[in-house]
Structures are given as C-alpha cells and as structure tokens.
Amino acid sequence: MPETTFLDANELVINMGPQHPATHGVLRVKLKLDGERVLGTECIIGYLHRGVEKIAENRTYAQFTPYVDRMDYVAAVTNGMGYVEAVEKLLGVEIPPRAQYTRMILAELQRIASHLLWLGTHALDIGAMTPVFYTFREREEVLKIFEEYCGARLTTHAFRIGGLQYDLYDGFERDVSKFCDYFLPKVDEYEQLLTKNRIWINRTRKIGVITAEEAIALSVTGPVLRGSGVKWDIRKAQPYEAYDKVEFDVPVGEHGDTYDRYVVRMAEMRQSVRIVRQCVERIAPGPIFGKVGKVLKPPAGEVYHSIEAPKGELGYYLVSDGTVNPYRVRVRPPSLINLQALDVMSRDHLVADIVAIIGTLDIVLGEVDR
C-alpha cells in the first residue's frame, strides 16, 4: 500500500487551551507538531479583555487607581506602585521618605509572594506536588501582613497618589522582620527539594533556551531576560523610590534556559529579603503624604514611567490634557511582552516541554489581556 499522511500533510495543528490547567489562565496556544516535536506556536489571547485602558479615560486619576490592581492580580501592590508613581511624575510631586520605604517594603514582599506562587504552580505543572504546599504556606504569611495593613489580601490597594493610604499599624516593623527571619530558611528548603533533583534538572535544563540577543530583540524583561545573562534591573538602572539608597545584587543566569530562570527567581527572593531588612531599619516617624491637592489636575503633557515588577518591566504611559481625567493611558505589561518569546523558546521541543516553558515565563492573563 502507498504511504498515506493525515490530511495530506506530515504536520498536525492542535489547540492547547484556553482551558488547559498549565496555561495559567485563558490562553489558547496553537501548536504545529511533527509527531511530539513542536515546529511552531501561535498564542491567541483576548479571552479576558476588560478594556482597562479605555476605562481609565473615563475616570479621574484617583478613581482609576483600584483598576490596576486587577491586571496582574497576584502582584497588585507593584501594579499600584507603578501607576501612582507615573501620576506623581506627571504632577511633579515628591513623596516623603517614610512613604517611600513603606512602598518598597510592600513591593518587595509582593515580589516574594508572586515568586512563591510561580514556584509552586510551575513545579506542580512539571509534576512536583510538594513545593506548592510549602510555597503557599509562606505566601500566606505575606498576605497576613497585607491584610493587617490595608484589609486586602489579593487585590491589595495599598497606595494613594502622593503617598500611602494608611500609616503603618503598630507592630508592622516587627511582623516584617519576623517574616524575613522565618522565610530565608524556607528558601533553602525549596532548593533542597528541587535544585539538585535529577527529575527537575532533566525537565528544565536546556529547555526553553533564549539567548541574550534574542531576548533583547523581543523586548523581554525581568527574570526571563536576566536568566539569559543580561544584568538589567530597573531598580538599579533607573532607580525609583529609594532603591538607590539600599544595597542589593542583580542575579543573572548563564544559559537562558528554564533552569537558569528558576535559579534567578530563587536568588531574587533572597535579595528582596535583603532590601526589606534595610528599609525596616530606615523607616522613621514622619508624614506619609506629599503636597497633593484634593482635585488632581496635572498640567497638559505626557509621561512614561516604569518599575521592576516581579515579572519584568511594568510601564505606564499617561497623557494629560489638563483636566481631571487622563486623555490617554497605555500600559506596558511584562506578561504580554514576554509571551512573545514563547514561539522562539518552544521550537524543536516536545509537547510536554511547552508546559515547562509557559510556566517559566510566569504570565498572568489578566495582565496580558487587560
């Protein structure tokens, strides 16, 4: 009998998602396969689109603040931080040191909480069940501090344009210091489970490799970029708040694979603890709000401001026409930009590796779609 092929082709196109548990949200990926080997991918997004940027144009600057918490909903603190800083830049407002150090503490705790959620779910995707129980145990301690501070655990609305929503509660510094002491040995515990685990190494080494040149060409940022050996961190390169007054290192990888990105994020959690401890030592009594009017009317103009969110560069572009509503708001979300790299990282891998590669990008679809 003559050799036949399926649909007169050697290649097969299948859908992964948008309900697949390993896509971490409603992401649909079209896979072009030759057997189990991936020839190419196409991401189809938009299932979670809420028109956040258009909503901003119909709200005052202050009214829009809670909406940004819902984009990357596992890193609400840093979302809010980036937005209020952009508006403050537009207004030309400086916030007092007490507010700066408090913002940095909350932002770094949020980075830890975000990385913990990533580590637990990423390991679960690959087949390691134990880490998710450990990481959620420590994440809960961070959420307790957030809840005590402002009453929210997930969409933590912590900041106001010009400063803080609330001053610190009694015992805040004690609780944060206690968490830092408790947390560092736990990171060692995660590493005992995974770092030299031969199954983990086989599932992550040489998987999803992206070179420094490819990462830069695709505008990839955050741990994905640093995993490829590029030492770029906005907290160092373009300091905001008081990051230029604290000491910390920028971890980088060598090979740009899934394993290196894991190592980078583990090191970042340790560096976040280091930053938090310095901020706790420097918090002093004082005002928590800068000189901001009750009605916010920035002068006509435009501004772009970005911060180092847990997933990469989170930028806000604002255009003011001199009224109480922004004329235009545009968000540069790291999850969306980093997702561009999926096709480059996936080619010539197996279908099972796609799960590991999507996980190593650490995307949140609320931020991708907005």
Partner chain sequence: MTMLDSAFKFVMATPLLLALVKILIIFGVLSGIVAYLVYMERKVLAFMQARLGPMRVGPWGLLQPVADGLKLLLKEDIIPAGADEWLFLLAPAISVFAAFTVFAVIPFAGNFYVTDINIGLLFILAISSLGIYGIILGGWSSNSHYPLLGALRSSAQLVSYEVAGGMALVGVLLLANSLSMVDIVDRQSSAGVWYVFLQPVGFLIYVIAAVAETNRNPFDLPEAESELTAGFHTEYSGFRFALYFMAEYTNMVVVSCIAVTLFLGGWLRPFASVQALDFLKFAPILALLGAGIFILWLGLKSLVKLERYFFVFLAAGCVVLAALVAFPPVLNAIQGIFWFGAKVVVFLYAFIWYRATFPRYRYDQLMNIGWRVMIPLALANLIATAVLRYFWLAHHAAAAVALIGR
Second form
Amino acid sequence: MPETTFLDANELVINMGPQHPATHGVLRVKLKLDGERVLGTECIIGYLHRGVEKIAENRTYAQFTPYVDRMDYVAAVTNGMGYVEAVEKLLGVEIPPRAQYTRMILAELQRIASHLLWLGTHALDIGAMTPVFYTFREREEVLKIFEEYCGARLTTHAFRIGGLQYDLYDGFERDVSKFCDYFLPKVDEYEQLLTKNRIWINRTRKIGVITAEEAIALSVTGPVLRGSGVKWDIRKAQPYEAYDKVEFDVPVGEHGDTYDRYVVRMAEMRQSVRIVRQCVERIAPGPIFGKVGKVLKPPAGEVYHSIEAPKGELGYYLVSDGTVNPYRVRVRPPSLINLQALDVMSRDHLVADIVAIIGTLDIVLGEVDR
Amino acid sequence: MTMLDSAFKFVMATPLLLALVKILIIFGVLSGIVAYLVYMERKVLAFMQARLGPMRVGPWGLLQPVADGLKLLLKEDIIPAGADEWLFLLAPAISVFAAFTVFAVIPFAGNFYVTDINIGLLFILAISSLGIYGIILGGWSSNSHYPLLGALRSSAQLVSYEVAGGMALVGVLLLANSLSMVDIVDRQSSAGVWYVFLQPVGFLIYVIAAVAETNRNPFDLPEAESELTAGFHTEYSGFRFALYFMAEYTNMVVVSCIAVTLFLGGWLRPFASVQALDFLKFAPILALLGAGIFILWLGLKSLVKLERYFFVFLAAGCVVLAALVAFPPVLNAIQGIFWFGAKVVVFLYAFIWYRATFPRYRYDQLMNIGWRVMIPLALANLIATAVLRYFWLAHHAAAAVALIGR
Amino acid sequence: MPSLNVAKEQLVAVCQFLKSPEGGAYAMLTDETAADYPKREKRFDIIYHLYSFQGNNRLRLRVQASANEKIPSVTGVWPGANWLEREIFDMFGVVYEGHPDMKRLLLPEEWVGHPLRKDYDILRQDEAWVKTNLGIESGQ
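Can you switch from the form predicted on its own and show the form predicted together with its partner chain instead?
Full complex below, order starting with the chain above.
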C-alpha cells in the first residue's frame, strides 16, 4: 500500500455495470479513473453466457437453427441467415432465386432495424432523448413485416436450411415498398436532429478514434472498420446469396471516430433501402426450397462461412463428422471481437466518452457472451 | 361576517402575520405548481416524442403527480451503510429550503410579494448559491463513487456558471439602479421598455447559465443517467429523493421567475406603455375560454363516459371562471399575476423543449464554454453596459422611448 | 478455402510470414478457435482463419496439440487474438505461451472444467462454485 498524502491524487476504480443504464445489457467495465480521465479499462464479460456452442453439439443441424437467433437478438434474421447458409455450404445445396431474394430483403430490413436500435440507444447515451422514440417507431414497421411473414418479431427463425419454410404472404412486396418510401424521409429527420447539431459533433468528433491499421490488427469488422476508411464489405468482397446481382455502395468514413461511424451507419441504412427495392423488383414466382433430404446428414468435413451482419463479420465454422449432429459449431461473433477495441479506443478519454464509445461499437451482449 | 372582517383587518395591519399568510399561500400554490410542472414536462416531452405520456392515473393522467408523491412518501428511506448520516439527512433539506426561500423576494404582481428588500437581487444570488451545498453534501455524504463524481461535477459546474449568470444580472442592475426586485420592474415600466431589449446579450447569457444552474439538459451532467446512473442522488430513495426532485423543479421555476422579473418586465403586460394595445388586458378571459374549449374538445373525444363528464365539468368550470374574471375589478386584480405566470410558463416550456432536443455536453466542454465563452462575454457585456450607460444610453433610450410612446 | 497444417513450433514464424506482403498479406486474423477430438493422441485442433485484403481470400491454419502441450500465442502477430485465445483457454483448457493475460474470458475465473471439451457433459456444472457463489443447489 503506497503512502498517500492529502494532496496526492488517488486513482478511483469504478465498476460500470453489469447493472448500468448505458452498458446495453450486462457488460461490466472496470474503469480506472484519475478524476474524470480514464486511465484504463477492463471488460468483464460472460454474464449472459449460455453455452450456445455446446448446445449445438447436442442438437441436429435443423434443431440448432432457432438458437442462433438468441445470440444477436436484435438482428435475428441475419444470424439465422449466416447459419443456414453455412449448413447449405456444408451440404452443397443450391437454393432457388426466390428464396435468395426473400432472404436478402429480410436481411436488409433487419440491418435497418438493428441500426435503428443502435441509433436510438447511442443518441440516448449521449443525452439526446428524443431520437430513440422516433427510431423505435420505424423499427416497429420492420418488425410488423417480420411478424406478417413468419409470426415472430424478435427471434424470427425466418429461414430453413435449404430455403424458406413459408412463401411470401400476399402483399409482401407492397408492404416492403411502402416501408421503403416511408422510411427514407425518416432518415433525413434523424439527421436533422443530430448530424449538424453542435453538441452532437462535439461529443462524437475525435472520440474513440481507431486507425485502419489498428482496426485490422484487432480484427475489427463491420461499420467500425469502414468508419476507419477501409472499404470492405463481405457483401461486395465475397458475395453470398445474390448480392453480386444488386447495386449498392459501401460507405466509408475518414477519421475512424465516433462521428464517422455514425455517418457510415446512416448511409448504410439508405443503401439497405436501395438493395431492398432492387430485390423487390427482381423477385419472381418460383420454388422456395432447394433439394434437401428429410434428414440432414452432411458429409464429413468442415466449412467456414461468413456474412456481413449489421455489426460486422458474422462467421460460422462448422465441423461435420457425417452424423446428424454437428461435431463442432463455432460462431465468430462480431460484437465480441469489436468490443476488444474498447481499450484502444477509450485511451485518454473521459468517463462520458466511454459511454459514447460503447454505444458506437454497437455491441449486443447476447452475442458477446453467447 | 364581522368576525371575518375584523380578522382580515387584523392580518392586514400586522405585517408579520400578513407575510406569514402570503408565505403559506405561495408555498402551497408553488408545491402544486411544481408537482404539475413534472406532469407538464412528461406530457410535453411525450408529445414531442410521438407518445402519450401518463394516461392511466385519472383522466389524461391528471392525478399522476399525486400518485407519484404518494409512492415516494411510502417508499423505504434507505441510508447507505457507509454514509455520513447527519449530512446525508440534511443535504436534500438544504436544497429544498434554498429553492423555496428565494420566492420571498420575487414579486408575482405589483402588489403581491412576501417582501421587498432593497438587496433583493443579492439575496437571491446568495440563497441560490446555498442550494449547491445540498447537492455537494448529498453526493459526498453518500460515500459512493457515482454520487461523488456527480457532486464534483455539479460543484464545478454550478460555481462557474454562477459567475457568468451573476455578471449578466449586474448589467440589469446598472440599468435599473436598484437591487430591489419590485424597483427593477417599476423601472422597466417607467422606461417603457423591457430590459431584454437593452440587454440582449445579458439575457442570453443568463438563460444559458440558468439552464446550467438547474442541472437541466444539455447541462445535466451531475445526474447524467447514462454516465453516472443518477449522479449525486444515486443513493437517495423515497421522500429524500422526492425532496431533491422537488428542489430541481422549484429551481426551474425560480430561475424562470428571475429571468421574467429582470428581463421580461415581470408582471407588466407586453408593450405596457402602448395605449393601443390596451385590449390585451382581456387576454385572461380569452385564455380561460380557450382552455375551456380545448378541454371540452378533449372530453368529447374521450371514450370513457366518466371521463367525458369530468372534462365537461372542467370546461364548465373554466367558463365560470372566465365569467368571474370578466368583472372589471377582478380583471384588473389578476392582470399582474396572469402575465407573470404566462411568461414563466413560456420559460418552463423552453426548458422542457431543450431537454427533448439536445444531447448532453461533456464535462470539459461544459467548463470550456463556461470559462472561455460565457464569462468573457458576460464581462464584455458588463463593461459595455457600464460605459454606454454612463455616456450615451440613458439619454438616447429616453428619447427612443419617448418616440415609441407616442 | 485452402487449409494448411502447421507444426506448433513453426506457428509464429509461419504467421509472421503470412502476414508479410510476400506471404500473401494476411493482415487480419478473422477467427481463432479450437475443436476437441479426444480419441486422438493430439486431441486439440487449433484453427486460425486468416483474411487477406489484397488478395481477397481466406486461409485456414491448423495446429494440433495434446492436452498438456502449450501453444505459442499469436497475439504478437495479431493483437486481436487476445480474447480469442482466452476464450479457447476458457472453453478447452488449451494454455498459450506468451499470452499477455492468460485467464478465463466468459466463465468465472474460479470455475473448474472446460465446457467445450467432448468429455464435459452438457448437464455438468461446477457444483461447488454454484453453491458458494449463487447459494443454490444447482444452476440447472
């Protein structure tokens, strides 16, 4: 115990979370503070660990599909999509174009919903109270479409290995186009509240800066990586489904700060609308299920498949031993790996910035802890 | 009747008793206003945010403040194990006392105030600074990290903004030549111009400082819920929490009252010196009638039978009140309090509006604005006012007023 | 996806080469994980998925290890391996050499057992830990 005098500044160790309004779940961050300045952070995670990968080894391939929805529970559709595609790759199944376009539409809508949730909570963390209510209003519209399609709003279990279980309901295309028309002006509305707001700019510019080199070294992916100026999107780089047949841009930032990541995600929502519109145009009647047997018994082997989830690269590594149960399922969770950058990003910042940085990383604890 | 009469005379003749009666009235009315200010805030915020706000307790949630108050009264009063007990108990009381005491010198109308002391403005500054102790002691005595950080933030924030806000007030003081609140309004009346037009910069600085001093968004750092959970009152519960809550909202009313008195002509109606606008004195009648119609409209929309009756009853009450107010003596009597109240409500609405609009400043940014922008600006404003007042303004303002007055 | 088997002694050198421009510029360690084959002599597979932005291709590395062998850490090559290796240690009990902070990531630090090993039954739990820390008989 070092001797301290009255004038010595003492380090203050604060436990932020696991019950704290701004940690987006049960994240616990130990902060070492000098006054309000952060000297170091340590994440303590695992409060939501459910052993998803262990569960997978005791289920069949099809039985495990609903479980993946519970990881990133605010983007269940993309989670499910990654998993079923990985199994399809293992089985060597082609899925018909109608199913592909349906998946893309729902996945992009899910990206919008996920980004809306991020925007609302991120703004709330920085003290802007109103955007969260607006974004939830629009997110509700997306969830209504999901509910109409598959009966569930949050953990959708929307896709099946080999295609879709349900064909689209009547009026799906109309609903989706209506949402696209309704949604774009709303994005402008959010931007009116925030983009040029001086306080917002002060709170996000030069906050949580991560350079492209640092980001790549820390395996950071998704909008966080693009915010640092790396133009890399798996939908473009290694297209899956029919992403090579639609046109869209990959928005990138410049400085890798919180503001740039905000701009990137706002632009991504617009691009998602663009993709959805193209898919609605191209979707044609046809089969929705590929040639898949009743019992899923993939040949022995291994496969790694990754997709661009709203939060970054969501990868599935599957090992099959030729039985009905997967031998090993590994999920590469974008949230966990992006969260690792918190320490680098929060160096020499104030307590208030930690909150902004956790928000800008857009983590979901269900996925961090699995 | 005679007994009542003589009692009335006795009260009027005994200054101390008269003051006591006024204090009771003001305290009672103000507590109600503060409670319904919370209701107003929740409703206005809700309407700005595409929701409805409290709707369950009473028609349109009108009884929500009562329910909240009862709930807070009945909650367990928790004192943390490591807390400095006496200070912990004392701190919220200090906050509330300081907030309510200020009303002693605020003139709600030309003839309705508890007291008019010749150092009124100084008194207000002194007492409202005392309120900071409530926050600092509360945060410190909780013996917990988040409250301590909140208290540190608030002490720094309040002290620095007190300086800027105080200097902005000195500008008015120079113009009015008096510290008495009543005198300041009277001077605005005789000058024929509200001081906000002579002191626009000072007004702006004061408004910003007022938002900061009341810990309201975008300067609500001492209790920033996403950073410090609840800031200085994290460890408080039940009635003691309610006291802090009340103090915050009372402070909002206080700073609004000060701003209205000093810059917006207190109880004077807009353009008090323009005879052509004398018809504005019927505004209270119109306001009551308007409220009646609005309530009736709400009631007719309502699907619940009982609620419909209640609203019709309320609307009828408004109309009766409007009729009562239409009597010339009553109309003249309530002129001051009506305009004062209206201006204060506009101010309070602005407070709520800020909360719905702005993100929160960061601690160091807040201090930067305070020390690098606000205080130099206030100082410049003060010096400019002093110089102008000495050489030029007094003469020309009089001429200008004479021009407008005609 | 091409796959390479690497001996653990050469692992760090191979990784460094792969990261360099001559080796294909595999700048990003996308994922690092393990799989357990208890019937083999070297029961663990440590699997690295690399990505190269230049070539836009992925590469899988595989290192085999027995239960009591230490694996060299690649945190020196890709700092992002830090938590991933901690998770593997947590779930499989594979110990890394040269890792800056070798402790459990998801489970409590005092937990006994490594759940993703094949011999760890899905219903098993560290009962002593559950009893002392949660004050209940069973976490199930």
